[in-house]
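Only one chain is included here, represented as structure tokens and corresponding to the form predicted alone.
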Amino acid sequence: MALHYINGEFTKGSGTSTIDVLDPASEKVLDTVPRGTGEDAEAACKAAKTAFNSWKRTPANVRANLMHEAAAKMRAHKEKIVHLLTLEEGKPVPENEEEFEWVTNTFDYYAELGRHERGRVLPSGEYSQLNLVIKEPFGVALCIIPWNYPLLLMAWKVAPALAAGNTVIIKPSELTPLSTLYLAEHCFDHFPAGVINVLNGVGKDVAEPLVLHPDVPVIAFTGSLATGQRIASLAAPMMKKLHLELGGKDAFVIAEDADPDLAARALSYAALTNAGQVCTSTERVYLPRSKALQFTEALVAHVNSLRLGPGIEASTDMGPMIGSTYREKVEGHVAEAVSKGAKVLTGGRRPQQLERGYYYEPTVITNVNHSMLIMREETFGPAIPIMEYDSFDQAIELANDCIYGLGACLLTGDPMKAKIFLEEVKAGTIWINDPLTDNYAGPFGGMKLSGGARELGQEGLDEFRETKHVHWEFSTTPKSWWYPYGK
């Protein structure tokens, strides 16, 4: 049984209940982890708070070397980490190899960025003064990680938090804790005790006590809007620093000049990577009415060529979904759309040839509109709903007609359309001709109900630092404007 990692040691904790971790491709139990309690949360918090006192004073060069060492250890364990990711999360090995590269490089990136600067010097009002802006760590950062990218989204939070001088408590998803615990055992063991802690369990048992804990000033969370709103409501009275990335309903607009075959490949990748279980997955597609038939035929042909199966198999293009509840949500969205007149062109069912596992066929559906759940709510599965537009201005209006604003894609060779799109669409990331590609130095995050947090880049580091202004007068003589005013 895998255990909690608290204060540099593995422990069963105080609870008696356990959680089975399943392989979504076979529904078999991979391992069990202890179901943490409020007492375990308190122990993790105490360890992280105690470690912070020395970690914040650790020279940036030393912190950087420790982070580089973590990345090096991960690379030494690459085969095992990728294998474990594939088993517990389900996506194909090539996608997990990409996730692995992001994790190691994120640690290396923030190791260097963390020792680059700590603030800035301002022009002073007087020659005898010095004005400084100092950026300081908050303290203990609670990092609540989702199951769809259990290591990547951990690294995007933990690496900048550590580089800034914070200590961390990682709460992995109860669905995918094993790869994170493996890192704790083999790749984080050289950090001082208490700097990195991993706490298993469900949110209400361990995350909520930490959200409410007075010694946890920062909560970094990626997940659903409803959970993010719950965290915000609990943390608001204490005015905590919230770092919330709350999902999306990303639009993909295809312009008239786009090549149908290229569009089919780009769109399939954007919508079906990780079986559509990505916060930036394409979940709404807008095609020009004049060429809709060409585009849909090319898309259906390409989707039908994809191979569905266990992620561990080399021939697999798309793996299973993470669990039955998530698959049922996709089925509900498709069924509701069909009941309102939508048409399924391919997919729309569980594959008959795969008896076990949480599989759902990649689905292309047309004749949709914004009254349907599949165009309004986050589906988070392998569905590609297509709506036609008559003008590019209308396409932009449709793209903006959403409560979320995480990302948006455009496929075009027309620079004027690209300029209009990047300026008018309300989303945190705009992809033009290269969907779902990120940059270590480019901030990632959303607008509107997707949340205002930013990960990666300088902005990702600053999310875990608070700003202090220092006004230093070297002279000790009284100022002319001090009391008394009367002469």
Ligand code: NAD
The other form holds:
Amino acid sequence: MALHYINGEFTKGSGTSTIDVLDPASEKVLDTVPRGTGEDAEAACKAAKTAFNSWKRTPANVRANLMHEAAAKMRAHKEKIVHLLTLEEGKPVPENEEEFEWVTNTFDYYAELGRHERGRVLPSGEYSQLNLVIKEPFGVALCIIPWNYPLLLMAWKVAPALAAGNTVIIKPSELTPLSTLYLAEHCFDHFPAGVINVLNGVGKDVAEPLVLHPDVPVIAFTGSLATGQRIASLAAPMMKKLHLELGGKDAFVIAEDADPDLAARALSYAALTNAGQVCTSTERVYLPRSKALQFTEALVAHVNSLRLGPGIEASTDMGPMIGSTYREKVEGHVAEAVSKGAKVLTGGRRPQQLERGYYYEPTVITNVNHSMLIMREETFGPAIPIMEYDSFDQAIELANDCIYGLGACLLTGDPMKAKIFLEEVKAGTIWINDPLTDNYAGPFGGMKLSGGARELGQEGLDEFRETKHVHWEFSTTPKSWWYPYGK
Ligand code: NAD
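Form predicted alone done, so how does the form predicted together with nicotinamide-adenine-dinucleotide (NAD) look?
After this comes the whole thing, all chains and molecules, with the earlier chain placed first.
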């Protein structure tokens, strides 16, 4: 059984219940973790609060070296980490190798950014004065992580939080805690006790008490809109710093000039990576009516060539979904669309040849419109719904007709179309001809109901720093504008 990691030690905690962690490809139990309690949350909070007193005073150079050391240890354990990620999350090995690269490089990136500066000097009002803007850590950062990128989304929060001088409590998803606990044991063990804590359990048992806890000033959360709204409503009266990365319903517009085979490959990659369980998965496709048939045929042919299977097998292009309720949601969206007149061109069912595992065939579906759930709500599975447009302006209107604003993609060789798209589409990331590629220095996050937080880049560090303005007069004589006014 894997345990909690609190104050530098592995512990069973105070509860008696456990959580089984399943392999979504086989539905077998991989391992068990303790189901944390409010008492465990309190212990993690105490450890992180105590550790903060010295961590915030630890020189940035020392913090940076510890973070580089963590990245180096991860590289030494790469094979095991990628294997665990593949088993507990389900996506194919190449996708987990990519996730792994992001994790190690994010630790290295923020190690350097953290020692680069901690504010700025302003021009002062008088020669005898100094005006400083100081960036300070908040204190204990609660980092709540979803299951779809268990380590990457942890690193995007924990690395900047540590670099800024905060201590952290990581609450991994109860579906995928094992890779995080492996890092705690093998790659984070050189940090002072309490600087990094990992608390297992379900949100309402362990995360909610910390969201409400007076000693937790910052909450960094990636997950669903509903959970984000719950956290925001709990934390609002205490004016906590909220960092919320929520859902998406990303549009992909294919322009008339695009090559159909290239479009088929770009669309499949954007919609089916991690079985469509990426917050920035393409969930709505808009094709020009004049060439829709050509584009659709090329897409269906490409999708039909993809191989479904366990992520651990080298021949697999797409693995299982994470669990049955997530698969049922996709099935529900497809069924509702079909009941309203949509047409499934390929997929739309569980594969016959795979008896176990939460598989769902990659699905292409046409004749959809914005009245259907599949074009309105986050589906979070391997479904590619296609709608046709008559003009590029209409395509932009359709792309913007959404409660979310996480990312948006365009395929075109026409720079004017690209310029209009990047200016007019309301989304935190715009991808032109290279869907779903991130950049360590480029802020990632959403607009509208996708939440306003930013991860990566300088913005990602600033999410974990408070701003203090220091106005310092060196002279100790009274000012002429002080009382009394009457001479
Ligand atoms: P989820 O909201 O169900 O759970 C996310 C985390 O929150 C888990 O650790 C869970 O235990 C915890 N949690 C659940 N209830 C809680 C509560 N009441 N208080 C505090 N914590 C609670 O989401 P999920 O199903 O794990 O992840 C999928 C969702 O994440 C999708 O909506 C997806 O779009 C989103 N996501 C967003 C981004 C982004 O960067 N915007 C990235 C990846 C995933």
